[in-house]
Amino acid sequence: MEKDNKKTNNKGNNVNKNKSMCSISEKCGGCQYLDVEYEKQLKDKHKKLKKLLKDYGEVDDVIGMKTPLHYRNKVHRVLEFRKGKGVIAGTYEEKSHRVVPVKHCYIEDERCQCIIDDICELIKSFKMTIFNEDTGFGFMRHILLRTGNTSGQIMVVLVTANGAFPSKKNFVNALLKKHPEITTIVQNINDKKTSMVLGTRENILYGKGFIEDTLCGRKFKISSRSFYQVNPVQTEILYKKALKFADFKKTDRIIDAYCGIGTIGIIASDKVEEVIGVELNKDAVRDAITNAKLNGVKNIKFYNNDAGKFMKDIALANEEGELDKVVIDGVIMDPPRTGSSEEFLEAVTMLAPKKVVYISCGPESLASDLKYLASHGYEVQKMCGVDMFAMTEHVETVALLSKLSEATNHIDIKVDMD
C-alpha cells in the first residue's frame, strides 16, 4: 500500500493518501476519522478512554457498528443566497459562520439529501427570500429533517424568520408530490437574532407535527425540538449495556436525571418498582408524559424541575426527618458533553443512591465528574465505550458507580415532590 501511496477507506476502496472520501471534510470538520479504517477508529477511541479514565479502573472495548455510515437521523442545513449560484444549503465551516455547501454526507440518513435539494428548488421557484444574518432580512433560515430508524417516518422542519408563509399550501403540495414518503411538515418560527436553529413557535403544515420511532421495543414520539439520540442503532446497545451494568431490582426506585423525552427511564421501567424522571425543558416533559402513556407505562412520573435541585430537596427532607424517608436506590444521569455541575454532583452525593449509572458523551468531563464522585463515597465498578458517533472523534461511555457505605432499607414514598 505504501508503495502506491494509497490507503483503504471504510468501504474498502483505494483512495489517494492525501485525498479524503469527502470533498468538504477539511472545511466541515465534522468527520475527523472519515478516512481512518474503522477498526483503528475503535482502537484509538478505546486508547483515549483508557488514558483518561485509568485512575478509576478498566474500560471495556468500545462497541462498534456493523455499518458505521449513514446513521444520523437528524439532518440540518443552514440556507444562504449566493449571487450567480442561488440558494445554498450547507453547514457552517468549522469555527466560523461561513456556509459550506453540502451535497452528500457519509454519516447522515441518505434519504434526506434529495429532499433538501428539492426544497431548495421549490424555494427558488416560489421566489422566497433567504434570511441574511447581517441585515436581518429574509424569510427562509434553515431546513431540519428527522427520520425514524424503525418506522421509516420523515419529518421536515422549515425554519422561517417570521410567521407569514406565502403560498404555503401550494409549497407543501409541491413538496409532497416530489416526496410522498414525508410524514409531516412543520414551520418553525425563529424571529430572534440568535445562533440557535429553532425558535419556540410552530405551525403544523402537514401531518401530525411529529414522528414516531421504536427503541428497545418502546415507541417514542419525536417532535422538532425533542432530544433524541442521533444514532438509534447504537443507542439500543448503549441503553442495554447501561441497564445490564445497573442490574436494578424490582423493588428499586430510581431517578432518571436529564430525562428528556423519557427514553431510558421508560425502557428501564419494567425492571424497577418506580422511575422518577426530572427534566428542566417543559416541552420535553410534555413529550415524556405522552411517551409513557403511549407505552402503557404507569410506574413512571415526570417532574419539570432542575434535577440537582430536585434531588437536593429530597435529601434535605430526609435529613429533617419530618416525613418518612424517601429512598432512591439508583440515579441514571446523561448530562451534556460539558458534564454535570458541581451542584448536581453534590445533590447526587447528598441523596446517596446505592448505584449511579453515568452515561457520558464527553470523556474529559466524565473523568472530572468521576473524580468528584470517587472523592465523595463512590467507587467505579464498570466502564464501557459505545461508538455512537462513527467517523468522528466523539465516543459515548457508560460507567457504573456504587456507594461504598451500606445502603438504607427501602421505604415507600410519602412526600409530595411536586
The other form holds:
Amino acid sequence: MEKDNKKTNNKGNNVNKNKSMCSISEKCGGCQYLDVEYEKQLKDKHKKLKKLLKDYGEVDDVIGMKTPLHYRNKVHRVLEFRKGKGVIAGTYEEKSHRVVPVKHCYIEDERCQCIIDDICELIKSFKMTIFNEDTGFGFMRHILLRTGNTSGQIMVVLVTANGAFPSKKNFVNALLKKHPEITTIVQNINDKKTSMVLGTRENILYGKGFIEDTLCGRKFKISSRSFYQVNPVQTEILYKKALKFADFKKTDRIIDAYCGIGTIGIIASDKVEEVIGVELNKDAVRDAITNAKLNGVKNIKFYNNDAGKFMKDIALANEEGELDKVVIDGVIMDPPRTGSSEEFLEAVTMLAPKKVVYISCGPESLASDLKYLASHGYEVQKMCGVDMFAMTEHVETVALLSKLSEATNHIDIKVDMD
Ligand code: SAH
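The structure above corresponds to the form predicted alone; please give the structure of the form predicted in complex with S-adenosyl-L-homocysteine next.
Now the full complex is given, and it begins with the chain already shown.
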C-alpha cells in the first residue's frame, strides 16, 4: 500500500497520492496491501519468496483467494474508556499501546462488527467499568470473536480483569436477544499486567464453550485459546497442497509437529499408517484428542510437549537402542512465525525421515531453517506460496524436502582435474 499510495514531492517528502479505502489503515497498520490490486499483491509476495528462497530452488506462484476480503475468522478488540466518547473498541496503533477505534474492517468476518458494537452498548447500559492498563482498575478488557466458516457458529469471548461478573445472566440474555446467531459465550479472566489478550481461567456463560468448523471434510472443535488458522478457505488449499507435496505411503509413520488442534494430522491420517502429533499448548492438545475422536480417527496420538524436545527424546532413545526403534518416515512441521529451534532441526536430521513438509508463515525463518536442513542431508524439492493473509504483507509457504541418500549426502571425494 505504502508504495502505491505515496509518491515523492519535489522536496523529497512522501505525499498521499490518493486516500486509502480504509480510514484507519495507516494507524492500524494491519493491511499493508489493502490499496494494491490483488494480482499485484500476489506477484509481490511471489517476488519476495523467490528472493528469500532462491538458494533452495524455484517457488511456484502464490495461490490467491477468489474473494480476498472478510476472510478472518478471529476478530479482536481492545477496550478503552475515553472521556466524552465512552467505550471504545479498537486495535492497538502499530508499535504502540494507543487504541485506534475500529468501526469496520475489510478482512474480518463481516458478522463480527455489529456484535462488537452491541457489546459496547451493553457495557455502557450495564455501567460496567473498562480496564485501564496504567492504573490496573476496571473490569472489561478485550472482546474476542471466533467464527466457524462452514458451521456458521460464533463464539464471543469476554476478557475480564477478574472473575466476578455482576449481572452476568442479564448481560448474556441481552446480548443473545440482539444476536441469537451467537452460539457460545465465554468469560476469560486475565488479571495479569500483560500484552497477552487471554488469561488462563475461563467460565462458560452460554453454550458449549467452543465452536466447530469443517476442513477438508473433517470436523474440528476449536476452543478460545487454541490456535486455528485464521483463513479457513485458504487453509483447505494449504493442507491439500502440503499433502500432495508429501505424497505419503500407506505404510508411513509421520510426525505432525506444532500440530495445534490436530488439523493436518487428522486430515493426513487415512493416507498413512500412523500419525504422532506434538504441540505445546495444553488446550490445543485437548481439542486435538477430541477432534480425533470426533472424526473416528484411531491411528493418531497427541503429545503435549515442546516439539524439539519431544523429537530429540525419540531420536536419542533410537540411538541408545534399548527400546524398539521408532522409525519416522515423514515430518510435517508448521512452527510459529519465528520458525523452529535448533534442537528441533537437529532432531529431524537424527530421525532422518525420507520427507519433511515445512509449512511456514514466516518466509525469513523458513529460509534460515532450510539453510540448516539443506546443509544436513536434505534437499528442497518443491516450494509454493499460499495467500493466507490477503491485504497484508504476510504470506504462507509450503516446502517439500527429501532426504538425500547417504551416497549423495557425503560427497567429499575430491576430483583432481589436472
Ligand atoms: N499445524 C497447526 C498449528 C500451526 S500454528 C494448524 O495448521 O492449525 C503453530 C502451533 O505451534 C501453535 O499451535 C503453537 O501453540 C504451537 N507451538 C509453538 N511453539 C511450540 C513448540 N516449541 N513446540 C510445540 N508446539 C509449539
